[in-house]
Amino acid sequence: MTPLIWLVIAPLLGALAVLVVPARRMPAVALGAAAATLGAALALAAQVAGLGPRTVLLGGWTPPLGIVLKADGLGTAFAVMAALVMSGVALAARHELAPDKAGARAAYGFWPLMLLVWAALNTVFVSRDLFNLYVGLELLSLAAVALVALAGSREALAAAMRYLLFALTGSLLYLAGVVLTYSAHGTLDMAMLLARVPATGDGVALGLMTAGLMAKTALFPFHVWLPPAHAAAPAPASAMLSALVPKASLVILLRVWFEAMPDAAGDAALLVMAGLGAVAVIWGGVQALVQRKIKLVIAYSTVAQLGYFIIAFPLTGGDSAVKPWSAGAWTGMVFLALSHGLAKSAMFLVAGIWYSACGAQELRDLKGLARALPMSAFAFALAAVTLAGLPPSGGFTGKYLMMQAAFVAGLWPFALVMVAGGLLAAAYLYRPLAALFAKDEAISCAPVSRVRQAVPLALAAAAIILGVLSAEPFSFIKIGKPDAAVEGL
């Protein structure tokens, strides 16, 4: 089988191979899955860059009656980025769910739900069916919504079902819209919608699919179940939930805006969802600069991190028009989200890490904590570099991108957003910073190994490196594009 067929049939083997082991083999099966994933990610980016985007029938059946699984380099660099975050949650979650830390329930059910989470990453990284997705979406919500409540808490359990609320009502939008589109169009394939006679209806349908994607990648105003989910979850599942899970919505987003009915999207819609993003940026970094709880000022920080991606809509043109800054306002939104996703999971990793080893839950409890664990926080630090939007980071890549492309377009209220988003990013992850180096004595804290600590360090250094090395980045997510995301600046 081809790499394509394995980055999404590995985890899915491994989810089933995990239950039917004895518990005390289980993260060893996880991990080994975890390495055939990341190994047939890297293959697959292998031919990817070198031979162009790689297409697979399944069946042998083409569209509309077959589906087509498709690796361009969008989806093959959000699936590397997966890969990598993902390897580093399974290490991080031998030592945080072992049986004796989290109790047999979070240790046994972790690992065939985040293979899970996994699966359906991939599947909607590479598909090109809009039911094909669908199914992926749905794989991958209910497995997100079972590990936040993985910890068996009522707090855990109240934020898990307002989650299974808000990833229903948006799996209904999006299948409504999905309905409308194959009634008028009687094909689900994005190639072939592309080269479709437009109807009256294709507007509510995306409509429809688009708020029912926005519900589930947590964009204001449907965010309010994300920071209570992710609080609760444990740190690797938190890790998952934040840097992996709202990129598949994004993705989606994406494929369909651009891909599938670029000329249904009207300038004053995308400019309707920019108007969100910038409240979103704002609102987020709000709400981080005031909580007390390491893991509270992270969840907001990507509620915030969000409205960044949904801001580029309306610099990559709208009804079809390819404007002259369109690839750039397209690439520096995909540079951004694969930075945030590894430096998210970074930081959520080093929260799991001083939580477990320190009992450090609320930033006061931090103080002094880099004397202690000072790889976990030259970690955090790294990850907030990145987060904050400054070089050499990945995440400074991308803002400068999209910064410059708000300009040209003479849309530079959104560029003003922007800078204050990452103002507001720099106020709010100071506070945990200045804690960590405060001059007071070390706290007292279990040994942890200096192994776990490099797993977010080397998350957290894959986003600056990401901005260092930027070039090859730049041509790979290039293979494969929409017209909007390669002409232009």
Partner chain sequence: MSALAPIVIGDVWPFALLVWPLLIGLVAALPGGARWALRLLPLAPLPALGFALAGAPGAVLLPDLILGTSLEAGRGGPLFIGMTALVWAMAGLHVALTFERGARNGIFAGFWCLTLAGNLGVFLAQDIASFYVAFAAVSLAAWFLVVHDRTPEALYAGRIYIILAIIGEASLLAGLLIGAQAAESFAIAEVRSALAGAPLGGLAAGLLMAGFGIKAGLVPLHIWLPLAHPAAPVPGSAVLSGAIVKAGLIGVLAFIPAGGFPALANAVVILGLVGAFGAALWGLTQNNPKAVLAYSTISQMGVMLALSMTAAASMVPFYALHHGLAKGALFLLVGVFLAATSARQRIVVLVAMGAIGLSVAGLPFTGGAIVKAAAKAEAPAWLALAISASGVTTSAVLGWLLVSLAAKPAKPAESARVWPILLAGPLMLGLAAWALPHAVAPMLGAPDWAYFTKAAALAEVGLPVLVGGLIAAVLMRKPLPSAPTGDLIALLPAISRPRFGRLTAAWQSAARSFRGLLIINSRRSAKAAQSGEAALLRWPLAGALLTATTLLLAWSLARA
Contents of the next structure:
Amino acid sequence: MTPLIWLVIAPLLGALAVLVVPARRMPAVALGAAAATLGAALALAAQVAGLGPRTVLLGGWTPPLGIVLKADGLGTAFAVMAALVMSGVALAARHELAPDKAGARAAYGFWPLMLLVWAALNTVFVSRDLFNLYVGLELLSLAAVALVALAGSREALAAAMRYLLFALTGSLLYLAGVVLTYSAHGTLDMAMLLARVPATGDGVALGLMTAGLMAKTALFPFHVWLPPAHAAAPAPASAMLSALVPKASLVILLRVWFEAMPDAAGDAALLVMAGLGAVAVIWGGVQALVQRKIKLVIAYSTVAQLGYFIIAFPLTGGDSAVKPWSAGAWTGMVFLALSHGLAKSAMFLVAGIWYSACGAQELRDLKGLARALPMSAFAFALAAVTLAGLPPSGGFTGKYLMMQAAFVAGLWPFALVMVAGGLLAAAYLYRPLAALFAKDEAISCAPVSRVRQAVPLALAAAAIILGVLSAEPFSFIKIGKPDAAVEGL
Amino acid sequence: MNAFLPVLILMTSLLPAGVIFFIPQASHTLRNTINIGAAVAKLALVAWMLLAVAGGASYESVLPLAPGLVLLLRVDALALLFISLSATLWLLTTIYAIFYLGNKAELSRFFGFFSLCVAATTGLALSGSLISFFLFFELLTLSTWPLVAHKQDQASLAAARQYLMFALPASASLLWAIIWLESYTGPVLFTDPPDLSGIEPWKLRTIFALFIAGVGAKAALVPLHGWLPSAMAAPAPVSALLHAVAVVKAGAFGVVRVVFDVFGASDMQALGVDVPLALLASFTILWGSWRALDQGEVKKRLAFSTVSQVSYIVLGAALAGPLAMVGALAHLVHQGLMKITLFFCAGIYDERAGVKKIEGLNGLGQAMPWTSVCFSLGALGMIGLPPLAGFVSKVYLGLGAIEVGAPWVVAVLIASTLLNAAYFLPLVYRLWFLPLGEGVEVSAQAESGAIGLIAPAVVTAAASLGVGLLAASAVSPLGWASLIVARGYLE
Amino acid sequence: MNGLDILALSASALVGLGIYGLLAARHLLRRVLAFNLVGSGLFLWFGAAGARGGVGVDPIPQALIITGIVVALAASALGVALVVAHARLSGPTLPEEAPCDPEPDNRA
Amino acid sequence: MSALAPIVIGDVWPFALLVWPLLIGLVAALPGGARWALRLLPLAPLPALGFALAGAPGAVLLPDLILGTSLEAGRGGPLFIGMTALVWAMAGLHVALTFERGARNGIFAGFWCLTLAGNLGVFLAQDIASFYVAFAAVSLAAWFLVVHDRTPEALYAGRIYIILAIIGEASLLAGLLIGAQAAESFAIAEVRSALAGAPLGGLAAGLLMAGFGIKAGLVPLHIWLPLAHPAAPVPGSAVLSGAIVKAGLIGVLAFIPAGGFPALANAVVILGLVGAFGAALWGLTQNNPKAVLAYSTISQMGVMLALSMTAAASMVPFYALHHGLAKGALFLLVGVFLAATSARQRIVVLVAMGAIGLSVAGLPFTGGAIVKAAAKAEAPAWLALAISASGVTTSAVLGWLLVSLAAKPAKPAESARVWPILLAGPLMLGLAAWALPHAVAPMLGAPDWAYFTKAAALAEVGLPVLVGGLIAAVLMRKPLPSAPTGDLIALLPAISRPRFGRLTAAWQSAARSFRGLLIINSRRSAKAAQSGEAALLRWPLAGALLTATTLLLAWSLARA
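If the structure you just shared is the form predicted alone, then what does the corresponding form predicted together with its partner chain look like?
Let's see the whole complex now, leading with the same chain.
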């Protein structure tokens, strides 16, 4: 079987396996599954880089009857990023979710849920069938909601409930769009949809799917579920919730718009979307600025970052052909999403360390931690560099390309939003950083192993390296890049 | 080899930075060896390159990032001017800092960021494209922050915060300008100035203003100068770094790059932005000096003096004539030498005599003669007393101003000279002519055992005399600046 | 009015009712039920879509509907479990929407 | 590479004579070197003296130094250099003999040498950079000579001196820059010839004139002079008045082409004459002998400045030669007088001073008369007349000097042993003032002593001396009421650092309120943000928004 299949199956099998082994073996089995999935992702990446997009027909059936899995640059890049983050999360969770710390239920529930999330993510990254995507997305949402509820506290349950409501509503909207599409064209395969005869209902279908996906992505004004949910979950869970889960619906959004129905896109809708994205950038930034809890700052930062991805939609096109030096907004946005995933997971993992080792939950508790736990503070700082879009991080590179595209497209106000968002990010991330750096001799922290501190540092460093050595990742992302992304919507 | 050299010279400070972070606090010898070894290696490399570049060589390394993001490192005469300044002063400041900080806390963090800061400055100087300039410009911002906040007390953190509050919006402005411009022209390489002919003038003017706002905050152009005086809360070696080696110099250097290698002098004049820039620089020169008069703390007075002096460089760039440019580039080095001397000395006064306020300087000349002679030389040089370094810059700036038909600049220079005298001479006077203040106890051995602090100051003070005295020789900063301008204008 | 129209009308009614319930109901269990209503409506509609063109029945929607029902079942199960757990701790409504929940703590 | 180019081109002498005093000055900086340095001071100007006696031969080019240094004795060079060296040598002798051990002797000696080097440098510099360096050295280093005693008067005088000196330096710099740009050269000769036709040439000439005028004591820029001379130690006053003020004069001669700027020339002539008469008259109101001498210097410098704006400019170095020697001698003699221990000694000094004074006043057959005759021969008739008339005020003020000096109480005996050597120095200067013009006159083609054998000439120069002497005699009986030293400065408000506190305060309060505004707004907006977020959290609103967004998207897409 090809790595493409393993990418989906390995975490799924892992999820089943952890359920049947004794509780104390769960982490080891999960780590084994994680290693297998990471290997599959890397092998797939090597294949894609060498041979171009890989395709698998499940059961040998061709669309519209069968389901096709296809790994292009975009999906594989996300899968690799997810594999890195997930491996880091698994390593961190070994400590964070030890039964004596997190409680037996959370310790038990975390591993299968984590592997389920991973399986769902990988499914979404490589699926090309609208309904298959729906199933993947549902699996993802349900596992994610369960992860949020894992802590079992009142806040956690309320947050999970809220999350579930938004997720379900989003699913329904998406499903409605899928149904409309199918009734109009009789197929849900993207390649076939691209070649379809446009129907009148296409716009409505696309609108419904988009709205549903936006609710799941937590785009403003549907972001309210995200911060409490991410803050309530155990830190490793938050890391993947914030870094990866919104990316799944984002990838679907990208696929639907650029690969299935680029022709249905219209300027007005694009501007509505990008307008919401712009508001999200500012709103999320302002909210992050007024938070007291470190996890809420990080969570609202996700709200803001998600806005950038949506802003990119109207900015695409015209890149290589008109401006040979530019990779364009689509690539830039993907790049931004990848580095966001790495940096954001690093941040949540660091916040977890601070909480579990020093009991630090609020910003003011962070005083003196830079001296007590220098590696984790450094990891946070590196991640902050990425999130604020400062060079030489991947965040900068992505934002740079998007801003350039905004100018080329004549939509410079969006570039202004991105600049303002970057400044806001610098401002809200400065608060924890300054607190970390302040002096406090009285701080006392439980010892934290180097490996545990090294995991977030490695993830944050990966986000920086993505910027320093960006040429290779860029050409990788471009593999199988849809024509619509080059020409614009 | 040629493609390797610029990277190598960057690595001489980048690698130590990476290593030093992980050296345990107690391993002084190891840390100091790496620090000084790297600085010496860099200096040697720079010296070797100076010879080669004087002979017409140039070196280039390209690291393509994403499309449009060309990381280009290039050693040319202008880059070398800045690098040789920063490399020399880095070595001296490192020695000074080792003795200044002694056995204080978090030395590895300090020296790690210190080296990183110098690496950023080096990269900035070497940048051959606008975007690589921006990369290192930001790296500089980020690596300086922990240095400013190093003491981790309230004042330092506030200063560091203020620094970012100016630096980050400025970076945003710079980025905005870069992207806007490059959306028309594609990636801008300094060797190949972009063709601006197709772009509407108002857009170009706005872009220019954004550029200047971007680099101007680092260069402490009024009204973007507020961070600099507060940043004196940092330890003295950091102030030296900020004021003489890295940060404000990076801003001034940026102005030079923007004016000459992005817009070009003639385009700038055609757009009519040269006079506003010159006016802004002039205003900064006067305002900085003005505010310096009122400062009761030695380091604050020096900081406002920097605000004023760095704008000489901006002024020279704005005037854009060959002679003014020579003056500006020479001043880049001259100001660095003089100001670092002053900050070294201010640090010694603080460290050895506990003196922060200018009243405290009273009578220190007798107790601390070496320091005070160096301080006096630096101060007199700042005033522009011949034959110290400041005089040479002023002459060339003045000549350049008249050359391009802006004789009013001479009046600015004169007014600035008078103001400089008004705020520096009282300090010198206090040192030598007033009795020690009531209840001030300065041991007669205040300078003994401080050779590591005094020696760097003596070297820079002697250098600021030397570069003025031998200004006409080809190896002086002035000579090198003339070479740069001659090459630039011949192309 | 043929069968398809009836199916479509029923589907619309279900979806409309469900949406109303989803928006208007405060009790969390009602919202979960409302979700099921909308879901059922959509599946009904999907099934009707399988009859397009009148040339026999398209099997794909049926397969998909079954999958969808399984997914919806799982979601409902999770939802109900969450509602129960939530209601035990803080009552059957979300905290920000419970203006005068009398004695939330006694229920536990 | 040019680094390998020769460092020194030409004769080394003009450069060496500048370096020599600096080396002696460096001795003072060595630990324990101060005493040695003081004793070496008389030797410092000797190479320069030899150079001048040899006719100031040779030129040197130091391309690497400063902005390219070129040294050569220019017009009147030997006269200026010789006079300067002689005055400095004798004053140095005075220092070596009279200075007691003190902590500041090292500083004094070091800056003495620096001032001397600068003073010689201005006469040798052929390029504006080295000229400016030398001028700054002579101006600013001389400050240490003024404030050496650290008395309140000395510090006050020093403050006025340094402020004016720096203003002078600054305006000089501006003028030089304009000139150099016009000439596209740093060579003084080219700057001078380019100035007249240059744009802004008039401004430059005015600035240069102001800078030099401050140094040379041109009314009304002279105010530092009567304050500094009395405050400085005796040898300091001697070099200030004899040699240092001539730096301004050489500047005027070297840079300002009088013909090119008639208005400026006229103004300077008028101001010079105002000084020539007014300062001398004001001197009559002074009681401090050194202040009297200072006013006499202003008066004489006024004459010289006026002359340098006319065709007689070529005779100004000659005039300056005599004045420098005589004035140096007079100042030193004041010191010698004050050190005198017996009435006999006092009388000897007074007689010597009288003799020198008569020369300055222009008594026929003296050196002073020769230089005046030489100047008058070249000057326009009206100026010649004015110079003759100034003899009256000059002799009056110098007569008054003797009167006021004689009134000083005698001091108890202290250092009688060195007194004769002390006297020898100024006497030598006085002799030189009497004799040297006679020796030099033929070389310049000026009238020699035979000129005075004509009765008319005799009367023309003799009469004013006679009248002046009579005035002094009258003043001996009925002195004028004393007036403040420093004249014009008494009319100015006290010089203190200008404080524009209001502007600064306004700036700061604006910054504060801006910051305050940010904080208030940030608190308010934080609250607003939180309440906005709370509203969005409510499901009905969120659901409605979701529906609305869906409809909006669907509608806008359906339209496309």
